[in-house]
Structures are given as C-alpha cells and as structure tokens.
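Take a look at this single chain in structure tokens; it is the form predicted on its own.
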Amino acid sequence: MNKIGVVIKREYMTRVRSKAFIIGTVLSPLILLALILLPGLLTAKSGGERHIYVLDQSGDAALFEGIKNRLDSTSATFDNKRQFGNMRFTLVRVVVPPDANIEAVAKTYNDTIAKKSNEAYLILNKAILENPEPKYFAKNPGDLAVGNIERAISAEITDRRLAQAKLSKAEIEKYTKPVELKAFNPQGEEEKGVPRFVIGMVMLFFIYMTTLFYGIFVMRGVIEEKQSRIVEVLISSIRPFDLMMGKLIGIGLVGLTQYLIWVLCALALSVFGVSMFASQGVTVPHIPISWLIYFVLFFILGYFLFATLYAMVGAMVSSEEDAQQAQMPVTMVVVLPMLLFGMVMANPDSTLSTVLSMIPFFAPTLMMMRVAMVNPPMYQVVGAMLGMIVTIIAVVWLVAKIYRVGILMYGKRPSIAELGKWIRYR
C-alpha cells in the first residue's frame, strides 16, 4: 500500500505543479463562459449603421415616421422586445406616386446597394395596412438588421390598424401587451434565469471533456514509461497492479482537485454573485448543492471507468501512432453519449432515456443531464452509480491482467487471441 502511495504522490505532485494544470484550471471555465456569453456580447456591441431608402407608396408619412422612431437606437425597444445588436438605422423616405410602377423604381437602387453592404432599400406598397407585403433588398439580406426591421414594421402596422378601429393609445397598449409565461416545477418553485437544461449541458460538457482528457493522460503516461524503459525499473520494485492503481488514483486526484476548484468558484458565484449582478439586471443561475455533489461523483466514477480502459490501451501499444488506432473503441464509448444527449434532453423521463442513463458507460453524462433537468428518483441515480462501481471493479480486474503483461511487451500490437492469453495468465 505504501508503494501505491508513492506512485500516487508522484503522479499528483508532478501534474499539479505544472503550468498546464494551473492554466487549464483557470482558463477552462473562462473559455467555456466566453463561448456561452461572448456571441451574445459581441452581437450586442456589433451592428454598425444601416442606411435604408424607404420606397413609400402608402401615402402615409406617419407610418414612415413610426417605423423610423421604432428603429431609432435611442429607443431600442418596441413591443417589449429589445433590438438584436447595437444597430443604428438611417431611414430616408422616397415618396412613390400611387400610379407609379414601384418595382421599376426599386430597380434603380440595385446598383447602389450592390456596391455597399450597409445600404439597402425597403418597399412599402400602397395597400400596406390592408395587405402588408413589405420587401427588403440588401447586398446581405440575411444580416441581423432584418429582424429589427420586420418587428418595427409589424408593430407599427398593428398599432395603426388598432388606431383606425378608434382605440385609444391606452387601450392599444393594454390589448397589445405581451403575456409573460412563468414556469414552475412541481414543488411550486419558479424557474428563473438560465434554463436548467443549459446548466445541465455545461456540467455534461465538463464531465465529458475532463473524463476524456484525463483518461488520455493516463494512456500517454503509460506509453511514455514504456518508451523510456522506466517501467522495467519500476516493475522490479512494485507490482504492475499497484503501479496501475497508483497512476489511476494520482491522476484522478489531479482531476478531482481541478473539479473542487471549479465547484468552489461555482458556489461563490451562486451565493455571493447574485446580489452583485442583480443590480445590473443580470440573473446569476442558482446551482443546488446536490447537483455539484452529483457532478463530482459522476466525474470520479466516469474517470475510473474510462481511465482504466485507456491504461489498458497504453499497456497494449508501444507508440503514440499505434495508440491513435487502439484507443478508438474506448473514445467512441466516451463520445456516444454526447450524440444521444439531445434525445435525452427532449424527453428526459422517457423509458429510453432512463435506460440509456442507467448504462454504466453512459451514466456519467446522461444521468447528470437528467439530474439537472427533471431530478430523477433517487433509486435511479443510486442504481446508476452502483452499476458503474460494479463495472469499474470488473474492468479493473480485466485490465489488470492485460496491464501486467502488456507494459513489458514491445513491438506490434497484440491480437484479440493474444489478449485472451494475457487474461488467462496466472
């Protein structure tokens, strides 16, 4: 046992003191946070200016002014919907007589918009209130400006129709006020801020990435020791099983240390960050303590399950090139749940989702997703964990037999028949 402790200490201290660990511990959550928030932040700060010629055949100057005011960047909301992006719109009204061919007039602006991506023209037909068919022409007709323009026109036409029905401004606001849907769980708790499935996806992603990363870490560690022939010296003073378990536990503790740092940061953000961000209108997601406990437990179990298999791969091969092919079956088992999580997310309580989340190789990610979304019965969560523990014991027993022979074997990769012989060795 003391020899296992020495291996654990070496594996742990060597990696925790490395710059890669320190940078990864700090940067990984920041990078993930950036991937979630940066697109929206950049969109909010982006946009620029759109110069739009409004070919107006409606004969209603007030309609044009209404649309223009709604697109004014100083009043960035309409119908309680905020503009998508910090765009500035400059609208120029071009009056088109009712008897003129507006399509022919529009074609004269095609050369203008073809030269500049920030210029466009908008057609308002003469029966725009009765038969609204506005048309927008631009070099990039699929840019973010289209949604703002569409909502502005729709809101203004709706208001003018209601006004024609002799409704007052107060009545129009009353009848067009959007309905806010509030979501509650069975315990009567209101769901606010970041949806549960988003938090579940973040946790699933972290478990997937760290399990894969540290599993491959174990495999490469075994390969490096074989290539440098250090393993031959180690085996003279320690049993192969003890060496394997020391390596698994030591690297696993590195991952667990990283997880605990992230969990403490998540707790601090959840507990102390709420009031700080609330004053700025930002809702900080509340993460229950039970989720964080499950998060750590599923990582530990998932890590030991897959890292043991990666240790087996490392013992079987003699180079990184051979490992690329040999690790493929193990990697596919890790990746497969990520291909199924969309189905589980769509119906987390279905029989298929429940069965898939109980499979030991799928449980670390899929059960974590279900925990975040529907809080499945405790017996299912405990059953998934017990199934993983039994599988880990069986895999460790199997891999240990391969490992004790494989770490001293060099040359070509063993065949299935040879692996069977290794397992039968006493």
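If you superpose the two forms and keep the largest set of C-alpha atoms that fall within 1.5 Å, you have the rigid core. The structure displayed is predicted, hence computed values, not measured ones. Numbering follows the first chain given and starts at 1. What changes on going to the form predicted together with the partner chain:
- The two forms, fitted on the rigid core, differ between these two forms by less than 2 Å at the CA of Ser318.
- Once both forms are fitted on their rigid core, the CA atom of Gly66 lies 2 Å or more apart between these two forms.
- In a rigid-core overlay of the protein, Thr351 has its C-alpha displaced by under 2 Å between these two forms.
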The other form holds:
Amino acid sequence: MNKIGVVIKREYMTRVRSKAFIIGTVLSPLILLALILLPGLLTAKSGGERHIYVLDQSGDAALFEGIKNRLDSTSATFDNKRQFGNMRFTLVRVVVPPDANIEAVAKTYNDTIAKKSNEAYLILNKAILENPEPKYFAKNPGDLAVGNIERAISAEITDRRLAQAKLSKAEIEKYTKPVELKAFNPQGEEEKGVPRFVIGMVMLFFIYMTTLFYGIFVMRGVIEEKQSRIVEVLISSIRPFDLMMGKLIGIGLVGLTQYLIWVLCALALSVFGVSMFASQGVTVPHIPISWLIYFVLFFILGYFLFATLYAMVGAMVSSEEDAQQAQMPVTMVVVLPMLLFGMVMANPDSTLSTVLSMIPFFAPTLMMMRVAMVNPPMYQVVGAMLGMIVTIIAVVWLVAKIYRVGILMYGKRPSIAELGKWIRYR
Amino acid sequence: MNVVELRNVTKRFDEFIAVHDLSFTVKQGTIFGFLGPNGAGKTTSIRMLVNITAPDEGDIKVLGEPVTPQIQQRIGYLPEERGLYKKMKVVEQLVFFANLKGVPAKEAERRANHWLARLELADWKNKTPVEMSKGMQQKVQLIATILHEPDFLILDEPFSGLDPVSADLLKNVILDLKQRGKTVIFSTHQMEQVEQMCDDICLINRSRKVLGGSLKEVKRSFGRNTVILDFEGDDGFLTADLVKRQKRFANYTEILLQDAADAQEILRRAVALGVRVNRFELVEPSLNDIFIESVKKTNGEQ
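To complete the pair, please output the form predicted together with the partner chain; the form predicted on its own was given just before.
In what comes next, the whole complex appears, and the chain from above leads the way.
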C-alpha cells in the first residue's frame, strides 16, 4: 500500500500544482461565474439606480405616467430588498415639441450619460402607439435596466392601444392576462425552471469531457514514464500493477478535486445567483442531491473504465505520435455515446434507450442523462453501476497484464496477436 | 558470503532464448564486471536480478534469498536506459525515488541534500532536469540509485556521457561504497574501467557465459601472448604468420601473437633485419583483447 501511496502522492501533487490544472479548474468556472454575476454586481455597485430623462415627443403625458408607475413598482421591490437585479428608476419627463429635431435635443444629453453610468435617456417618438420606436441611450446600454424598461414600455403601449379600442380597464386586464403553463410529473409534483433534458445534457457533456480528458492524462503519464525511461527504475522498486493503480488513483483524485471545486462554484452560484436570475424571469435549476451523487459516481466509474484502457494504449506505444493512432479504438468507445444520446434524449424510456444506458461503456453518460430526464427505476441505475464495476475489474486485470510487458517494450506497436502473447507471459 | 547467486538460469521470449543456462556468483564487498557485447543478454539477466522479470528455469538468490519486494528494497539499480521526470524539481524526484524504496520523506531529503552537495549539484536542487546538462542528469540518477543506502548495486554503463572530472568523482563514490562493504555489479563496454575497478568478471555472448572468475585468473589463463615492442626501423618482420593483431601507440606497438607463435621468433627476425629494439616485453593480454577474442571465438563456433 505504501508504495501505491507514494505514486498517488506524486501524481496528485505534480498535477494539482500545474498551471494547466489551476487555469482549467479554478479559473474557468470563476470566469464563467464572473460572466454570470458581473452584470448583477455592476448593478449593485452603481446602487442599482437609474436616473432616466424621457425625451417625450409623443405628446402623451398619460403614457409617460403609465410607464413611470410600472417602473415605480420595480423600484418598490428594490427598496424592499436590495439585491442583484433589482433596480430603482427615477424618471424625468422632458417634453419635446412635435416639430423639434429630437436628435439635436438628444445630443445635449450625450455628455451627461457618458460621464455618469447611472444616468440614461429614453426617446419616445411621435405617434408612438401606431409606430413604436422607443430608443434607450446609456453608458452601459446592455445592462439589466433595459429589460425592465422594455417590459414597462411594451406593456403600457399594449394597454393604451387596447384602451383606444374602447376597452375598459377591467376588460384589458381580463384579455391580456398571461397564460402560464405548469408542468407536472406523475407524482403530481410541479417542475419549474430549466427543462430536465438540458440538465441531463449538461451532466452528460461534463462526464464525457472529464472522462476523456483524464483518460488522456493517464495515457500521457504512462508514455512520459516510458519515453523518458524512468519506468525501468520505477519497476525495480514497485510492482507494475501498483504503479499503474497509483497512477490511475492519483490522476482520478485530481479529477475529483476538480469536481469538488465545480460543485462548490455551483453552490455559490445558486446562493448568490438565484435572485438575479429570478428577476430575469429565469429559475436556477433545482438539482436533487441524488443526481449529484450519481454524477460523481458515474464520473468515478467512467474514469476508471476509460483511463485503464488509455493506460493500456500508453503502455503499447513508444511516443505521443504513435499514441495518436493507437488510441483511436478507445476514443471511439468514449465518443460513441455522443452519437447516441440524441436517440436517448428523444425517447429516454424506450427499450433501446434502456439497453444502451445499461451497457457499461455507455452507462456513465447515457444513464446519467436518463437519471436527469426520466427517473429510471433504481435497479437500472444500480445495475448499470454494478455492470461497470464488473467490467472495470475485468479490464484492470487484463490491462495490468499488457501494461506489465508493454512498459518495457520499445519500437513497433504490437499486433493483436502479440498482445495475446503478452497477456500469457509469466 | 555471496550477495548474488545465479544457478542455471534460462529466460526465453517465445522461441528466442535471451539467457541460456547462466551461472555466476558475486561475493560481498566486491565489484563485479558483467560484460558482453550488445544484445548478449545482459539487460535481461539484470532485470531478473531486480525482479522485473522472472527466469523460466534456474534459481536466483540475491542477498541470500529469492528476490522479493523486501529484497528489492535493498538493491540499487541504475539501468542503461534511464531518465528523470522532465518537469519535476531534482530534490522532489530524489525524495520520490527514495520514498518508493521505503525511506521517509524527511530523511530522504536530508540524504538528497548531502549527495547533491557531494556531487557538486547543490545549486541545482530546485531546478528541473530540462534545465540541466546530460552529465548533471546522470549524476542525479546515480544519487537516486544510492539514496536508500542499498547493500547491493547494479550500475549499467554509469560513466556514459560523463566528462573525465565527473567520471572520476563517480568512480570515487563507487570505490567508497565498496570500502563500506557494499557489493556492486558493474556493466560497461569500457574495459579500462573494468581493469581498474573490478575484482571478478563474467563475460557473456549470445545468451551464454563465455568467461568467468577473478580478473587476475582470467588474464592469467590467456597466458602471456602479448608483446610490447618499441623499435626503430622497418616493420616488415611483423608478418601475419606470427602476428594476429597489432596496435600502434605513440611510443610502442602492442602485438597479439598467433596462437602457436613463439615470441622469440619476432625478436630473432627483427635483429636479422637490423631493426633496433628498445623494448621487448611479454605481457598478459588486455581485457579489451580478451573480450574481442572470446566474442569472436564463440561467434565462430556457433
């Protein structure tokens, strides 16, 4: 055990400290997180307040009042709860006569908005009810304020058009009442937010990418030791099997570390990001804990299955260039579910989907997707995992025999027949 | 006490016999030269000694026991094909290799620092091998081989690629280890090194043992068939019926006699030709000649 421990420690420490790992793991989700949270943070920084000059050429004071009232209700939420996404709006009406050149008037405000990021102006054009072309000008015109303003103007104009059609306020409310579609599962639980197939797909891609990446890391590691001829020194100190397992476990732990960091980021997002998304009308997906457990388990199992095969490829070749070709069959097996998942997604409960998702090489991706989409019966999920464990044991047993011989062989890549001989060597 | 005992060891790879019926012993506290041309089966034999592969037939005992992982801990092995992790700091690699041999990290680091200083690499401990010359990497590899203070060392071409200063440094380390009772198997193609350092030798060719025993006895058994000659004048008297091979040096010529030739006959012919002979000495053959002769002879027989 001690010697495996020494190898695990080396594999883990050298990789976790590498720039690639830090960039790939820590930075990329942080960047993602920052991209998602930044608008909210910016809003919070500028106090979430907007002072808007409304350059009104519509000649319709009631329209302005209507928009203002709608935005005031948004501001009330802001006063209530200062959070990302909530904003307070102060509107000032600047009446522009119908014959004035609105662009010229607008120009005089450009300096102000260029200097102050919390000031903006809004142009309400002539005959806006028939031909609505409102324009919004601000230093950061792409921020959260726009959505709020757009919704307010759109709703107000719709209401006023209907009012022109001689509809009473009550009638307008009645006719424009939005329709909300609720989705339920057979247990009668309502399911809100991001559709489950999207979550399933995200999880499938994550497992696919990580098992592929880490499998290739293992292969490179084996080739490095072989190519630099360290391996002969190593196996005069440690059994080849222990060396291989140490490498598999060490690199696997690097992967788990990456998963852990990602899960923490996801938690951070759900804590800080939910309210912001809510204000945008998007609900952050609710992912049950059981899914996360399956997610991690399927990663671990998938990693061991594929990484062991990649270790075999590494042991068979003498250089990275050789490996390009030799890894094809293994990579095919890893990539195949990517060609099949569409079928499973379209019909996750069909016999074909069930069978495919039970095949050990496809289970980590396809079963994970089915878990997210259709709650497959427990026996299927556990069965797929057991099938994988049995396959992993068989693959490790076989690969260990090839690895033991292969790491000391240089030159031509072995044929299938030669591999058979290697397996039978004492 | 014998540190290594090989008895009738045979190793096959499919039809190819890599090592055939090989036997030899290595006594404790000696330096043993394990010699042979490329492809003779040296590496395969050494791999069996360190338990990388197992023999098909025969017995191997190292330090009195069949080779087990426990015995492996007490062996230091510097293979001919060797390397270091390219992007790992020197001191970290040394600690890693020593850890694998069961030395705790702290102790390993202390020893690593000691040896790096002794081999004039102290400034390089936090560098990676990519930044170092080949010779430096070689020294680091030697340190990795001896850091766990093995009782028995196998050094395969330890001097290749070293400049004379480093080679001398390394030679002193090896002789020092011998002084402290360690046993060394030393494999090289540089026969002068063997003559200077080895007590016993074993020469193998085409999977079989050709020669073996103490260096002195081996040389004696070849008899005094070599003449060191320093002469002035025509060399026409050195004819093929008497001389098997000759090597010219700046101040003398080394002549290997034909098997049946009489050394006195050379002298007689030289005098008859009026050549001035300044030095005429009958000596034992060099190990280099013994090596070449033996290998040629066995190649011819088969």
